[in-house]
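Take a look at this single chain in structure tokens; it is the form predicted on its own.
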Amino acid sequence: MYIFFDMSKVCRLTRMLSFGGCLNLIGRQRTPLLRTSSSVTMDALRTGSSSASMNVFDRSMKRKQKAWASALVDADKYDYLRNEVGSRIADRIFDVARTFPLALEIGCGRSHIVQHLNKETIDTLFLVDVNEKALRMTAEMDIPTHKVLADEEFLPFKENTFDLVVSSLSLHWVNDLPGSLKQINNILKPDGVFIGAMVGGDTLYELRCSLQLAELEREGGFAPHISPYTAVTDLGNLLGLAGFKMLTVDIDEIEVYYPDMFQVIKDLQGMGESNCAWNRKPMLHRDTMLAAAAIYKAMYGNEDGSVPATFQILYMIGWKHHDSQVKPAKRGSANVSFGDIGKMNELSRNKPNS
């Protein structure tokens, strides 16, 4: 089933639908899990949230570009990362011992995580994607599905509404991630769990390295040539801010091994990741790229004449507020300090008997 948001139409839906009620959608179909649009667009307008005070990244863009990674005769090539990383998460997903009877997989390209995962996790799954192309091209699963085209930054859902979100290699394209995450807290049901991954702030430091040296060298100067990412010391607050509690936050770096930097640019023009960044460069000279494919070799390359691309990935767990779940702690109400946990075992002998 395919649902089709119009972003578009979000000032005409604004006057002609009222906040809260249902779209008519493809085939006269009505899902009350769905909100309209323009409600989540005035809200993000209310609170400030809104993309246009963060336009960091140009999403018209980063659209054409993932709709020509679609639309490739071998686009699955280049999914080695994706697949690895959702199969990551899956493992997360089955850390968590309970079945989620409604959840979000959000820009989940070819359902790389879902693919990973079975009817005894996940009872019904909506996928959501800008992507039309790739949303057609999703995995067939036993889990039953439906499948939305929405963006990342407007989530069409109703509060309360998901006891699992999922997302993987996604959110570090939105502008308003503080926004997204705010979001993602407020579709999730009491004590839903969100758990996701997206790319850290050293990711491909090998090619932002070799470019920008390559490029002071024979230009003079160096423009950002790589999209700025999430540092992890940031994520945890982020989390934090949006609402969620029990927070998890870590990180994995895949390394990936290319003939050459050429053959890393065309991969990663293969993905759908290639840099969308408003401040972005739209040229750089022939003999300024062949100047950073011998800086990347030289600085970084292997015995064999491989050279290595990092991709840092950022996992995080975090859950919306329930009254059942674990507190810490009153401040002041220990009755062993930390000075005397080396002391453990002498502090258990000399303990009387009950």
Second form
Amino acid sequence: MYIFFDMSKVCRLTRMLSFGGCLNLIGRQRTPLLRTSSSVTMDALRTGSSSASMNVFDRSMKRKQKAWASALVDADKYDYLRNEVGSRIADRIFDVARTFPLALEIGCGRSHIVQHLNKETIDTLFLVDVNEKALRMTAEMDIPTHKVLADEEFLPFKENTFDLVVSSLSLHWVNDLPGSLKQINNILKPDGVFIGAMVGGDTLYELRCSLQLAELEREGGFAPHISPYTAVTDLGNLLGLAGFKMLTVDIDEIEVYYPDMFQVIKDLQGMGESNCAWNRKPMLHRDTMLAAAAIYKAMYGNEDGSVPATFQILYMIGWKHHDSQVKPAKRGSANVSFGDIGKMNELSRNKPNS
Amino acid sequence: MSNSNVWLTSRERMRRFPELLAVCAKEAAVYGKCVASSGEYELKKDACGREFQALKRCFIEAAKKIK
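How about the form predicted in complex with its partner chain, since we already have the form predicted on its own?
Everything in the complex follows now, all chains and molecules, and the chain you saw is the first one.
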């Protein structure tokens, strides 16, 4: 077993963004990595249709990669990241103090969220994925399940159907993310909730930087090898534009330690997370690989010789509009002044029942 | 490259990369330090060419020794 991954000791959870030093070095390169910007989403809304011009990923290639990954004999060895993120999403579902009669999981893979849920929270569950083999491999669970083979961008459901929609680590391969989020908002019932997790921002920045520096030194220029991710700031805008209310977006960083860069790449392949962006460079010279592995270890390696790979997971919670939801207070309706904050203790003493 | 075995043989060779890299850890560290410490204007093609050639030589020799 070539992965040293001990969850209790090694999995670090931080809520602060941490930037690798080489991002300053290659400052220019950051812009292509912001996959959507508010100006693109505004155009999509103005034309009134989901933008067909956003074609970043080769979806048929992604389907083939996922099928290949599911066909591996030891496919469940690569599930550690998905299981971890799935359990954290399940935590968020439990935090919501209600039950969901009808739930949908988009891009479920071998269904990593539902293993942590039970019949009290969800009555019926629909599983959607592009990969048929993974759907067939989902474990039996006590919640009655229906499996649907469908693409995340073309959900075949009627509007106002579901109480809960979850998505774990599959929306980062979607071409038209604004359109997809709008569809999710559509199929939710009023006062339904969408809880999702996407890989974002600074994920795998160590791998990205090492490859860039190695290609720069060995070949004189560099090409993108890591797929573009959504930035946290864009995610809030996207959810708002899709019509979600009461948004919550937070960031988790999961660091996984590997012996060297080659194992990082091998695990990413095994997870079905190989790059399928149209702009990816198909060739990686052996010299560059060697150089990148050496740079990775020199720049980011630990004392015991292992190297970290960072996965920055963005969790988002959005509710579909319902009249019973709390609205922001009207302007001018304040009846307490900010200056009274110093006298808070007196105020609360005078009101014994509040 | 019409031989379908090329994929299998090149992947087989790549599978040995981690252990060969472990043998050449010292040269790799020297090369890595050279790249990491060069500023943004000094990192041109072959900026750390000497260190890389040393690493590559060590790598090839390790590949010959460890069959």
